[in-house]
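Only one chain is included here, represented as structure tokens and corresponding to the form predicted alone.
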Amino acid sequence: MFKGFLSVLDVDRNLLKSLLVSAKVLKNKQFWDDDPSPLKGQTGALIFSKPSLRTRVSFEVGIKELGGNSLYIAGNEIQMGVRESIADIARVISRYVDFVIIRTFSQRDLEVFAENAIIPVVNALTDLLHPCQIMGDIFTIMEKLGQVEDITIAYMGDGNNVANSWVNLSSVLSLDLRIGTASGCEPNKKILENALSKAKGSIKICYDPIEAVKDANVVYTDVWASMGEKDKTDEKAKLLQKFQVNSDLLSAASPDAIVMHCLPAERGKEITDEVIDGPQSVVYDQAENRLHMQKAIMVHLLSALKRMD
């Protein structure tokens, strides 16, 4: 039963395919199960301890379009784990709202919240994982390439929460995933080992950028220093400079490759203007699709809860 969404690993291949179908239906403005307001009477709390543009707006708009209500709570207002325990906050807020969207630093804090909540919890980003981003991304790939498996994805840059989520996705779908990165910047070791033992396709760490992008169908990048690691900006830039997605690097990929970036971008660093604004870039379609995929996730979560009742 789909009770919450803390990681891509919370869905199997069949459910993931169902979510893709639902996202397409919702994007085309069709009603889900003939219901124009599947979240009518439902309230979702957005607990955000990190700044946000796409995540906050897409969730709030999505909830409204589905007929529900949203309540934004800044992390400094409730100070999870400081002013009171995370477990107590989860138990209390479960009495007020129907589901919770959390954007925070620690994956463990998110898990503790979910363990103590009696309502669905969605991971809107932690330092470790960014599953909603990757779900929107795979939906974009389906739109642009017509398939979501047996494709080559070259992720270029730091082994951050986005990279970790791509690695997790390789446990669900058959992908040829190549992580182009520098030594010391690899994805989380435990996540990588787990995925390698279960991968449907292949996962390879490439320390040569050309090896990573050669004939790739998707070239993906993200900022070199994520939120919470801005003190490492200069260090990461030195390590990852050769993995910059520029025209020369892109020329090694498939001629019809698409370029993706989860945004915000630090133009001129991990990606150049000519690429992010170029004809192969799909970054703004990718950003829009966060809205449609997150709507699909919320509809499925609340539908699963109704079935449990």
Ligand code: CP
The other form holds:
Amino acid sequence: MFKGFLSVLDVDRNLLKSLLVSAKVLKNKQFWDDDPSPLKGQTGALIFSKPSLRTRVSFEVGIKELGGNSLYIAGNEIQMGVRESIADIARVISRYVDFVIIRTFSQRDLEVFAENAIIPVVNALTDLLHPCQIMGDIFTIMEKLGQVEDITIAYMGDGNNVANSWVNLSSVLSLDLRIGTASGCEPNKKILENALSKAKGSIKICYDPIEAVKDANVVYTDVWASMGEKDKTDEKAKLLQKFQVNSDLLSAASPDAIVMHCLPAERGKEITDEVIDGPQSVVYDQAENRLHMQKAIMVHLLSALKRMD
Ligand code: CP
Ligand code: NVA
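To test you: the structure above is the form predicted alone. What is the structure of the form predicted in complex with phosphoric acid mono(formamide)ester?
What follows is the whole complex; the chain from before opens it.
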């Protein structure tokens, strides 16, 4: 089966580099292969069981800009796995649309969907991974720093879906990745072990926030309690307080470090106003770049499928 894009690990170094080029071409409003509408006649369904601003809007706008149609389906409408099995939904929706973009809770549910679909499936965030985010982010890093390898990235805070996707990326690109986090909040153990065995650069868990950010080129953070675990808000806040990205902490990074946050931010918690609104912050360019990179991913997936025909 053609699975699509479920994890950063579905992309190798060559493909990643070519997606960076494509995203730049698309951002400059140049056309893909001289075709202004590469998704003409194609419909992408977005099945979202969690809220979203950036991911939903950037995919819907991106599909339209590429000449296709989008269809938003709220998760509670089709009730995946409740009203009918995930496999049946995947088989049926494959008869109506050309690709599916899913935001849900369990990565396994997403995999079951992809295993039963006969069209490409894109991970728009699960509790475990957020690969489209990290692909957009590496494009932003390319733009801002002029390179995507041999840089130090300090991810500060919870070892969540975004952190796990950074860990995955470190087995695709040569990065010095430092995760500044508290004991009990580390990234997923299996993902970490797999990346450590393949890492092209280095991955280090730092329980000391200064050690994590020291001379870093990128200081990155995300909410302490993700969607799907908001019941842990107070507990996580206590554990992760000292990893807050504030001016003091940022002064330990490289003086020209960029500050990134996937958004939405809980200002005053994982990041202060002065930092997110400060001169080193690139968070809105980062949000915009989701659009350009996801367009590149969709064009790649659908042209790969055409080649398989
Ligand atoms: N960063 C991100 O995925 O934002 P949304 O949850 O608003 O889509
Ligand atoms: N880790 C966050 C990312 C939101 C884009 C969450 O899952 O809620």
